[in-house]
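For reference, the chain that follows is the form predicted alone, supplied as C-alpha cells.
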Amino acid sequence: MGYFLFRRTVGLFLTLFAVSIVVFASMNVLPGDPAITILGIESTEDARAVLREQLGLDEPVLGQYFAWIFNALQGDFGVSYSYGVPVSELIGERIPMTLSLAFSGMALTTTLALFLGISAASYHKKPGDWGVMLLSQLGIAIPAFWLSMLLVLLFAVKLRWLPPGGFPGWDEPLSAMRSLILPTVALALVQSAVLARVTRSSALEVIRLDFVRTARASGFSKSRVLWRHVLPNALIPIVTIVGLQFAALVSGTIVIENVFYLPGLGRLIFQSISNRDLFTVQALVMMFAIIVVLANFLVDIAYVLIDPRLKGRSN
C-alpha cells in the first residue's frame, strides 16, 4: 500500500509538472505577442514595451517559467491587468461560489444516479428499467446551457418559484441557497444521466453473481440485497465516473455561472478571456487542470480502499 501511494504521488507531481509546462507554453510561447493581445493591435510600441517590462515578458522564456512556478507555489499568481488586484485575491473571492456549486451538483448527481441506476437494475427489462434508460438518454442528449435556459423559463419566468439568476451573497443564507437551486439542478441532471447508466450496468453484472443469489436465498429483503450487497461490489466503475464527473462539474461551471450570472471562477475566466487578462487566465486554467489531475489521483486511492483485493496487487 505504501509503495502504491508513493508511485501515485510521484506520478501526480510529474503530471502536474507536465501540465504546468503545457499551460505556460500555451499562454506565452505560442505565436503572438501577449502585449498586443492585452493592449490591442492599435497600441503603440512604447506602450507594449512598458507592459512587457511590467509583466516580465522581456525576460528569457525559461526564466519566466521558473519565476511563475516559484511565485505560484507561494500563492502569488501575479496582478490582474484588468482588475488591478492580485490574481490570488480574485480567486479567493470567487472560489467559494464555484466549489459550492460543484459539491452541491455532485451530491445531487450521485444521489439521483445511484437511486435510478440501482432501481433500473432491480427491474431489468421491465417498464421501470426502460423508463430510466429513456430519461438518461434524454439527459445525455440535452446540452447543459439549453437545459439551464429551460429551467429559468419554467421555474423563474412562468412559475416564479426561484430567482432567474444573480447571487445575493452569503450574508443572506436562504436567498443564497435559493439562487443556487436552478444552477445545481442544471449541472446535476446531465451528469446524473451518465452515472445512472454506468450504475445500472455495473449493478447488473453483480446481481448475476452467486453471492447475490445466496443472499436472496437467505431471506434478506430486496432493498437490503441491493444496497448492502450489490452496490458496494459495483462501486469500482461508479467511482471512476464520479471522479471524472467532479472535474467535469467544476469546468462545467464556466457555462452555468455565465447563464445564471453567478460570481464564481467560471464567470471570472470568461471575463478574463474577454479582457485579455493573461495572468488571470493562466492561473485559472492551471487551477482547473490541477482539479482534474487531483480527481484522478483520488479515484486511484479510492480503488484500493473500496476493493481490499487490490492492496496486494498495488505493491
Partner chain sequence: MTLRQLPANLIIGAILVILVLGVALLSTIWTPYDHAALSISNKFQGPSFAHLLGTDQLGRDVVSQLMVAAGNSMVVAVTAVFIGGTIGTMLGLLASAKGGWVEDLVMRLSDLGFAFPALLFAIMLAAAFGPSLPNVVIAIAFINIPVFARVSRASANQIWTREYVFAARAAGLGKIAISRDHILPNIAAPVIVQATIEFALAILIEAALSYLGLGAQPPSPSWGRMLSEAQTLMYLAPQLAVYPGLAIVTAVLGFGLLGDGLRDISDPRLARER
Given for the second form:
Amino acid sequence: MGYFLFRRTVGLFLTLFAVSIVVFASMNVLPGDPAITILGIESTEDARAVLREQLGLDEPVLGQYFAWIFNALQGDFGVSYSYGVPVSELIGERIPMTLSLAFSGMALTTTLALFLGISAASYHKKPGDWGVMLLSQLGIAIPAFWLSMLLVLLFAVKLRWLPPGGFPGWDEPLSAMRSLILPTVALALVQSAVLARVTRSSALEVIRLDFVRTARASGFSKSRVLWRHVLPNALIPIVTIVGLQFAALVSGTIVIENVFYLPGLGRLIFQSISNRDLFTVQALVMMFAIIVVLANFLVDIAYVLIDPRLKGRSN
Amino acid sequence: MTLRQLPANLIIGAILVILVLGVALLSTIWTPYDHAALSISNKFQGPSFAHLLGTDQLGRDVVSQLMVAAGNSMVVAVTAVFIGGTIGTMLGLLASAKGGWVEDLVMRLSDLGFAFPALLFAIMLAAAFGPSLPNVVIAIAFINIPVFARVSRASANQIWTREYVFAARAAGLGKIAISRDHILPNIAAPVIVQATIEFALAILIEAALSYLGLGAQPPSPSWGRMLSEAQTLMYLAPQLAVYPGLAIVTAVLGFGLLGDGLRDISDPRLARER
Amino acid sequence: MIELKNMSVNLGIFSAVRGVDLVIKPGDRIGVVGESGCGKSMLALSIMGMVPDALSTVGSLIVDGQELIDAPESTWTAHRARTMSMIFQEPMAALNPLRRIGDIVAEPLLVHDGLGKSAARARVIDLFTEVGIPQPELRLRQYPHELSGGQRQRVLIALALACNPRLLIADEPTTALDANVALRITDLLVELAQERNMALLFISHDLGAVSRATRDILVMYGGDIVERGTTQQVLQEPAHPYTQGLIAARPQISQTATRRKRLPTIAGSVPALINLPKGCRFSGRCPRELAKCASTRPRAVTTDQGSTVMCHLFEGGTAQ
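The form predicted in complex with the partner chain is what I need now, so please give it after the form predicted alone.
Everything in the complex follows now, all chains and molecules, and the chain you saw is the first one.
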C-alpha cells in the first residue's frame, strides 16, 4: 500500500507538471501576442511594448514559466488585469460557490444514479428496466444548459417557486440553498443519466455471481442483497465513472454558473475571457485541470479501499 | 440480417440521423427564408403557415435559422471528429505497432489529454486567440485524439496476435505496411462505433460553447447561441427557448442511439447485457 | 417438516424436475446422486424457493404445514437461513470477496436474530470453533481470498448454520476440494447434522461421499427420481439400470492401481432438457430398454429389497 501510494503520488506530480506546461504553452508560446489580445488590434506598438514589460512578457519564455510556477506554488497567481486585485483573492472569493455547486451536484448525481441503476438491474428485462434505460438515453442527449433553461421556465417563470438565478451568499443559508436547487438538479440529472447506465450494467455483471446466491440463501431481503452485497462489488466501474464525471461536473459548473448567474469560478473564467484577463484565465484553467487530475488520483486510491484483493497485487 | 432483426436503437438512431443530416444538407440549397433577414415588424410571431415555428426578436424565421444551424453543427462535428479521429487512430496504430517506450509515451500523453475537458480547452484557445468556430473545431478535435488513440490501440493490440498478421510478418512486410493493410481494416468497426458516439458528444460541446459565445459568431446561427439569446427573452417568448433545444436533443440522441446500435451488432456479447 | 408432493420445475412445457415426492424429517440424511444436469441442483433450489425467474414450480411444497409453492419472496426469506439453508460447490465464488469472513458470518445473526455486535462476534467464534476453523479470533478479520479452499467451505458452513436451520442442503460441497479435505468436510457435515438433529440433503455425484454421509438416497435422472431407498441397499444392490451404470462407472482404487482396465461408462450423455424422451427419461441410453420405455412413463414400484424403482422392468414385482 505504501509503495502504491508513493508511485501514484509521483505520477500525480508528473501529470500536474505536464498540465502546467500545456496551460502555459497554449497561453504564451502559441502564435499570438497576449498584448494584442489584451489591448486589441487597434492598439499602438508602444502601448503593447509597455504592457509586455509590465506583464514580464519580454523575458525569456522559460524564465516566465518558472517564475509563474514558483509564484503559483506560493499562492501568487499575479494580479488580475481587469479587476486590479490579486488573482488568488478573486479565486478565494468564488471558490466556495463553485465547490458547493459541484459537491451538491455530485451528491445528487450519485444518489439518483445508484438508485435508478440498481432498480433497473433488479428489474432486468422488465418494464422498469426499459423505463430507466429510456430516461437515461434521453438524459444523455439533453444539454445541461438547455435543461437549466427549461427548469427556470417551469419553476421560476411559470410556478414562481424558486429564484431564476443569482446567489445571495451563505450568510442567508436558507435562500442560498433555495437558489442552489435548480442549478444542482440541472447538473445532476444529465450526469446521473450516464452513471445510472454504468451502475446498471455493472450490477448486472455482479448479480450472476455465486455469492449473491449465498446471500439469498441466507434469507436476506431483496433490497439488502442488492444494496449490501451487489452494490459494493459493482462499485469499481462506478467509481471510475464518478471520477470522470466529477471532471465533467466541474467543467459543467462553468456553463451552469453562466445560466444561473452564479458568482463562482466558472463565471469568473468566462468574464475573464471577455475582459482578456490572461493571468486570471491561466490560473483558473490550471485550477480546473488540477481538480480533474486530483479527482482521477482519488479514484485510483479508492479502488484499493474498495477491493481488499488489490492490496496484495499493487505492492 | 434482415431489417426486422436490427436492434431498435439502431433503427431509431438511423432515422433521426438521416433526418438531421437531410435538413443540414437541404439548408445549403434551400431555406424557407434567408436565415439572417431581419424584419423588425414581424418580431415574436407565433407559429403560422408563413413561419412554421414563428419568428424571433428580430423577426428572423426560426425554421430557417434552425436549418442553417444544423448545417453548422454538423460541419463542426464532422470536421472535429474526423481530425481528432484520424490523428488519434494513427497514434494508436503507431503505439500498437512499435510497443515499448513509444506505446508508453502515447498512452501517458493521452492520460494528459483527459485532464482537459473540452470546455476548458476551448476556453483556453478562446482566451489566447479570441472566440471563433475554428477554435471550437480544434478544441473538440484535440480532446478526441486521446479517445481514439486508446480505442484503436486496444483493438490493434488484439489484431497483432492474429495468425494472418504473423503470416504477413513472415512474408517480410514491415510494421507500417502491416498496420495499413491488415490492422487498420480490422479495427475499423470499433473506431467507427466510437466516432458515432463522439459525434453526439461533439454536437453537445459545440452547442455549449456557442451558448457561452465561444463558438460561431453572429450572424452565423447556431443552436447554442439561439438558446443564449432566447434566455434573455424567457418572459417574452418562452417558445424560442424550446425549439433549438429539441433540435440538439434530436441530433445527439440520433447519433447516440446509432452508435449504441452499431456497437450492439458489431459486438453481440455486449448486446445481451444491454 | 418439509414435504414435496408431485412437485415439478418447468421451463415452458419442459420439466427440469418432474413430479417429485419427497418427505424430509428432522435428523434425516438424504443423498441425491446423478450426473450433471439431471435435476439435482434444481430440486435443491426449489426447496430454497430460489428457482430462477424463467422457470416455474408447480405441485405442492409444504414447509411446517404451510403451502409455499406460490409463496411470495418475503415468505421464503423468512424461512431461509432459519428453516433451511444451503451451501454451494465453489466456496471462493460463494463468498463475498469484499467482506471479512467474520462480518459475512455475523450478518445473518445481526439481521435475523437481532444480536448486538459483540454478541454476534462471540457467536461467530463459537460457530468457527464448531466447524473446525482454528484460531477463530484471528480469522475473523481475514478476507475470503486469504483462506484455503477447505477453510472457505467451513466458513460457508458456519454461515449456513448461523441461524440454526433444521435442514441443510449441501450442493456438491466437496467437488471443488482436494480428496482428503473433501473427506473431512463430509464427516464434518455428518457430525453437525447428528449433533444438531438437523436434516441434511447431500447432493453429489461422488458416490463414496454420499455413502459416507447419508442414510437414504435418491437417484435422479432427467428430473425423475428413478430409484430411492436406504443408501446401503441401493448402492449394494442397485435395481434401476441407470443406478447400476452409475455404480459400475465409479473408479475403484484396486482396479486403477493394478489393472488398467477401461472404466465402464454409461453410453451417451444426459440429453438437453428439450430433448428428453417422454416416457422413461433413461430410454435411449438404457442397455435393457423395452419397447414401451420411450413412450410410457414407468410407475414407482417397491422391490422386495425395500427400495423404490421407477422402471418398467420391475412393474411385475421383481426384475424380469
